[in-house]
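Given next, in structure tokens, is a single chain: the form predicted on its own.
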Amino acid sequence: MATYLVTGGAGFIGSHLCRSLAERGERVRALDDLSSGRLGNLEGVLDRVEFIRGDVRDGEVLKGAMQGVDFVLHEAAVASVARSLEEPLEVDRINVEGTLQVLCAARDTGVRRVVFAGSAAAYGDDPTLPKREDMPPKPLSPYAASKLAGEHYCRAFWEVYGLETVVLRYFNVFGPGQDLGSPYSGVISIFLGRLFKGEELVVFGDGEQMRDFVFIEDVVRATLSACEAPGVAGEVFNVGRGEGVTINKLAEVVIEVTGLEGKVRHSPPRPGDVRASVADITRAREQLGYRPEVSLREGLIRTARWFRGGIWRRGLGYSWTGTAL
């Protein structure tokens, strides 16, 4: 049995690895500050999760949460082009010095791997699809930077200091988990949110953008793989389905799986966007076992009926016409 420490254990995708390592009988600690992840996110496991408040930033904190630790997975951070366009200073203090904190803790405290949540965004607006690791990155926001900050900071410390770390370029991940109400949320849980409540659904530019979707599930299930796969560390692994898909069409289908009316308004396109992103998969099949298991049509019908059931527990106030669920 292995332990592991869970940067951002509270948030969307840090809350999943949490309960996906409770439910495998592994010993599991979550550090979270929760200025956007929630307690709620552990619900039912939170007995079988030690949960640490602290900021990723704060060395000390950091140094105790990884007493007797073999795995960090690192996925505290601002997640948001958006929010570093507004922001980019904090956004820097917590994805960068956050990263260097952690590697620095990671060293000091003998960690056996660190598997770091990158990004997609570190590729830019380069138009040769699919996306490959072997390719020159060129972030076009603040976010992206900050993330392919992290990236060679990774490399460094497995370089200089021998910490092994393995970095995931993680690419639209979506799921049950996400937050309906925030505008910093991805696109799917955005279009949900605004269709729950009989609001158009906004996209930006012509709509013709292509993204690669990936559940949550399978995000969890390559994530737990480059903690112990052989053989690589110092590497980068894209993590998505390697298939790519319009958000116009985005949007036809998440109104036909859950049934509501929804039309679509077109808004100017915003800065940082990149225009297509779809990720070759092959470096991650093949050295970490990576399958992606769920389609987008079948992640989305599964996220829907989450937020329904969400919606109602917690008397949001969003209505519910709809059938197909």
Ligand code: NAD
Given for the second form:
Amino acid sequence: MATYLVTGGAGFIGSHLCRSLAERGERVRALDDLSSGRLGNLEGVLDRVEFIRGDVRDGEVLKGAMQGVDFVLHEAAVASVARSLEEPLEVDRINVEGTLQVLCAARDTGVRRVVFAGSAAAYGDDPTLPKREDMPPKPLSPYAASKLAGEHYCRAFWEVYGLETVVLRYFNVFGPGQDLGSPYSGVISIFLGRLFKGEELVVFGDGEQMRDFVFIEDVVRATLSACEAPGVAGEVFNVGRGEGVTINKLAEVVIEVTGLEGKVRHSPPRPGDVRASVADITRAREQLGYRPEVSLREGLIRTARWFRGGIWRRGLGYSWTGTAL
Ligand code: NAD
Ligand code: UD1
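Okay, that one was the form predicted on its own. Can I see the form predicted together with this ligand too?
What follows is the whole complex; the chain from before opens it.
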């Protein structure tokens, strides 16, 4: 049995990691300041997850939380490109300084490995598809720049201190538990939230921008493999499905799988928006044994079912009039 610390453990991805680890019988701590995460995301496993409310910029809190820890899964961050345009300094403090603090504390407490939630946003607007890890990064937004800075620190800590670090460049992660009420959430959750409220879907720009959506369970599998895989310290891995879909097509499929009445409206493009993002997952396949198992359609059905199941319980003013699912 190993001990894990999940920063951002009350967030979307972090809470799934905690749940999966707890269900495997591992010892799990979650550290989160609850700025965008919720304790409700850990419902049902809070008796098996030690929760620490704290900020990743606080080195002392981190050192305390890392006592006896084997693996740190560093997920805490501001995850929104849009928010990084509004508050670049604050996003830098959380995403860059927070990561540096996590790495310093991990070095000082003898952690075996840190797995960092990097981002496909690091590739920016290079038109070459699919994205391979050896392509030069070209961050377009302050968010992308902050995640890339985190990657560089991970690499540097491996080089100079011998702290094992692994960077996972997650593509667009979706699934149950992603925030449905926030304008800073992922597009799939925003689309589902709007559909269930009877509102039109807003597509930014011409909608022909492309993303590689990967279901949360596949991301959890990749992240947990990255803890124990041999010989991968200092490396960067793409974690996507390896298939792209345009936002126009996504809107169509979301409407279809829910069976809800949906209208689409276009609004001006979002600054800092990458045009096309699709992963080459060969490296993760070969070195982490990563195999995405859940298709976009299957993942959407499961996410929509989860959402429908929570409508009444959460009393968010959504309604269900769809015929599908
Ligand atoms: P999320 O917002 O649901 O989770 C982030 C968590 O970090 C939240 O629980 C939040 O409360 C916490 N947090 C924020 N600032 C903190 C601070 N200063 N101290 C402690 N906790 C803090 O986002 P997510 O989608 O789960 O993203 C998790 C990670 O994965 C982030 O690092 C994000 O950049 C990265 N990522 C996400 C995606 C995606 O599609 N969701 C894709 C690529 C990378
Ligand atoms: C997402 C993640 C980011 C991650 C990156 C990796 C979130 C909030 N962001 O960023 O953490 O690092 O993937 O690839 O999870 N769109 C609309 N209408 C909407 C909302 C979005 O058309 O109402 C469009 C956007 O313009 C964009 C696409 O949908 O082209 C995806 O947007 P979004 O879900 O915000 O994700 P990314 O910016 O790709």
